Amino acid sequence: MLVNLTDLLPAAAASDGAVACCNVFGIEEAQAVIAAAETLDLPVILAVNKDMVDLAGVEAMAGLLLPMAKASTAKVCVHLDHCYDEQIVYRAIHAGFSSVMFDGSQLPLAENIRRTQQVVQVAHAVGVSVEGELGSVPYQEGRDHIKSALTLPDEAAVFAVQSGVDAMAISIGNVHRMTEAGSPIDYTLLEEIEKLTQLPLVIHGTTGIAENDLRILKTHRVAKFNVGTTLRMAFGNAIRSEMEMSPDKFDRQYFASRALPALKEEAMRVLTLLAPSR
């Protein structure tokens, strides 16, 4: 069932759990993540990142993911991750994405609010949810131009009200693309932000956060955790192992199909870790 963030995050924010937002790069990852969600009877968000937008375009990714989401017995949101270009956001909306993220985190506050407002106006008119970001979550590798800036609570209060977004990504020590847990989470900062806004909050860089911290964070108003690196590592390591065991094989699908169980298992681990208690 295709849903958007407003179908998922308000309830998650009010609970002791959150929804996993999993980066997917093709049909195999999407199949494994959706299968994990169906097995656990949990909702999930499929995220298309900038790398896939640059490679395939939003129209092709929509054509791949939307039929899978609509056919699933789980609630599945198809979400455009970190996008800095409004024209690509609008193309994604037109292509059928149920949710988009306009990332104005590199902009001054007033410009971030102004441009995010414009995206919200278009998206909400057709039932598409919008995520914004305040502060700036850095990358461990790959995007050196992205600044590192903690979210300021007073600015968060203004952004939450004036931008009109449905969810707000925050920077409280989390870091994108870490391969090992070690991000120091500033809980005092999180609590100050929570006092000043009622929006569902989003954490990017989940792989770099220790499991105990994730268990604590999900009991706050953090309703969405973006997960990418740990899934890529599980899939990539499984493919590498299969290739080493079968040096005479060369078909991509041969290796991918044998690596899917490892990817589904890791997706199930993440979804279970973030899920509310039952």
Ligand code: 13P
Contents of the next structure:
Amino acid sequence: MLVNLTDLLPAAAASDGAVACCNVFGIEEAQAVIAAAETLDLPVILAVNKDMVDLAGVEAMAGLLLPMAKASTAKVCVHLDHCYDEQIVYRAIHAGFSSVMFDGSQLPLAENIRRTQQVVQVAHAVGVSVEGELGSVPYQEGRDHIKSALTLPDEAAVFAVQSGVDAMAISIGNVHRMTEAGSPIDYTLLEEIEKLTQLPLVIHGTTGIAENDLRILKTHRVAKFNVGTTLRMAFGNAIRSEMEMSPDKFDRQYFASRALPALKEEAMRVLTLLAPSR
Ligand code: 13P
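Could you please show the structure of the form predicted together with this ligand, as a counterpart to the form predicted alone just displayed?
Zooming out: every chain and molecule, the one shown earlier first.
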């Protein structure tokens, strides 16, 4: 069933758990993540990142993912990850994405609010949810233009009220695309943000956060965790070992299907770790 962030995040924020938002790059990743959600009877968010937007375009990704989300017994949100360009956001909405992120984190506060508000107005008119970002979560690699900045609680209070977003991504020590856990999470900063805002909060860079920190964070108002690298590693490493085992084979589909169980298993580990206690 296709859902948006508003269907999922307020309840998750109020619970002792959160919803996993998994970057997917093609049919196999989407199948594995949806299968993990169905097996565990948990909701999930499929996120299309800038790499896939540049490679395939939002229309092709919507064409792939929307039928899968609609056919699933799990609640599945089809979400556009970090997007800095309103025209692409609007194309994604037109193509049927149920949720979008407009990332104005590199802009001055007033411009971030103004441009996010415009996206919210369009998106909400057609039932699409919007995530914004305040402060800026750095990247270990791959996005050199991103200047890192911790979220300032006073600015978060203004952004949360004025932007109109359904969820706010915050920067509290988390880092995108780490291959090992170890990001130092600033809980004092998180608590200050929680005191001054009411919105469901989003943490990006989940791969770089230690399991114990994830268990603590999910009991706070963090309702959505973005997960990418650990899934990419599980799938990529499984494909590599399958290729090493079968040097005579060459079909993409052969290797992808052989690697799929390792990806599903990693998705199940992450979904289980982040889920509320039942
Ligand atoms: P990781 O790749 O660090 O898990 O983060 C993914 C992410 O935050 C995508 O928005």
